[in-house]
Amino acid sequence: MLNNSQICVQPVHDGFLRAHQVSLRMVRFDLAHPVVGGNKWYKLQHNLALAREQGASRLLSFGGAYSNHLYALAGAGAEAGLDTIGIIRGELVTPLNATLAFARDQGMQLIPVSRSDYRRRGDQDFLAQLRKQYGPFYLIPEGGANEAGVRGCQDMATELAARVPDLHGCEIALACGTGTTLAGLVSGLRHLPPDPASGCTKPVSAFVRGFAVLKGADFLRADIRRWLARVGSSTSDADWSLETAYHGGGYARVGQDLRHFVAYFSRVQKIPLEPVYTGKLLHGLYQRISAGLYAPGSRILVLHTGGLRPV
């Protein structure tokens, strides 16, 4: 279950942000659950549901060898009481690296497919294969990508506007694999409504910025806009944006500056982090401060969505 109270906004205090003038929070998702935490949670929240509403026991995904989402179904599923099957993007090693082990010890079913079968993922004639060999399943789009993914995150707006008083003006920064947190996001900060309490009669109106950490991820603005016209808001990208110059090499590539980067911030702050998503947007993040892209003054909002182990 969701444990909302262990969500906390935490400062960050540094010899750079005060030379640059700029207030920086992380908001730590990732201890909203202590295996589905950060934004996995609220990608699934919803899927859980349906799968529930529609008689489903079996629910399917896709995922490589270190997939943070799989690792978090199979969690999320075993808790659920549903069973669970992981389509993994090639041969499974042995011994199982850890996401797998943990997986597989939670009850999910790892069944390797080749390349060129994974590409197929989205194919009906594949996925009827697949009910074929392992029976009726509620399928969960690899990382948790769909409308379903998308509405549990505009939740994350409301958990921000209960827990930042001036969200009002802030900006938002968010690691983003395929687009579906930053849509949900955004489609939630727009529906927000006035806060009478904090003095702003207006709607709450916060910028987004999304941080790629796949190299050519320039075709996830399409995806965004598209997400949001599934959940009926508006497609304008003037309260959003995503960066795609910060992805470090690709996905999964870490260099030794932000190795260092991940090392040191974890260390100085007290606050662990990961170095494929949220460390790669806070060194992303550093980077545009440092290059003068934020005025003094500015408000900036880190998301935590996890991504560590507790394994």
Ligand SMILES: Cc1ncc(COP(=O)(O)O)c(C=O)c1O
Contents of the next structure:
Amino acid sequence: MLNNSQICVQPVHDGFLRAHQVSLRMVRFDLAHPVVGGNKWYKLQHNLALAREQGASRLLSFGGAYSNHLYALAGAGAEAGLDTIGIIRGELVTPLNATLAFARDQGMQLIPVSRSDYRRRGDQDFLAQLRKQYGPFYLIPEGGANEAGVRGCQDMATELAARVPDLHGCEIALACGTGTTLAGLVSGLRHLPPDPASGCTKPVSAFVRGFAVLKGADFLRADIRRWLARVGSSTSDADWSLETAYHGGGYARVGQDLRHFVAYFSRVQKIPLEPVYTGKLLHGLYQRISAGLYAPGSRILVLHTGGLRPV
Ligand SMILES: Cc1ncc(COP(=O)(O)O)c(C=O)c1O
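Show the other one: the form predicted in complex with the named molecule, since we just had the form predicted alone.
Let us now look at the entire complex, which starts with that chain.
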């Protein structure tokens, strides 16, 4: 079960931020659940409900050998009493790495497929073949990227509004892989009611800035607009943007600069970080602040979307 009382807002102080007169706070969504923390619980909650509604007893999804999504799905499925199947890109290297070993220990059936078969993960023929082989299942696309995932992430806006009294006028920064979380957050923020305590009758408005963690991610803007339209929200990008220049060489590429930054930040701020998502986003954000892109007095909320493994 999600323990949203664990989500907290942690101020970040350092000389660099002081010098630029920028206030930065980390919203610790990663603390919401030991396994299904960060954005994962939000992406999965509506999918689990739909699976139950449809009478499914088995969930199937896709991912690489280090997939945060499959790790979370294995835990969520076990907690919900549903069987899980993870279709893994490429061969299974034994001994299994910590991600896959955990998934297997949660009862997930791990099925390795060739990279060419993996590319067919959206094909109806391929899915029909999987159904024939493994029985009926509720399908969750790679990364939990579907409409139910977007709808689930709308609740992240409600959590933010409950925890950040001065949300209006903040910039919210988050890492983007598929853009599902960003689309959910943006549409969720648009539906927030005005906060009566603030005496403000206008809706809460906060700008959302996504940091793409993969190279060549400009295509994600169209995906995000599509998700927004699917959940009945405007496709306007007046209240969000996607930064595509801070990928650091590509997905899961971790250069020395980024490695040092993550080590420094984790040590000094006592906030555990990983370099693939939240670490990369923060590194990009510090570069933007350093480049003078934030006026003095700017208030930034960084969403910690998880991805850490218990050691
Ligand atoms: C830890 C973490 N943060 C952020 C993201 C990006 O989320 P999205 O794919 O919804 O853009 C992911 C990927 O799912 C992730 O694993």
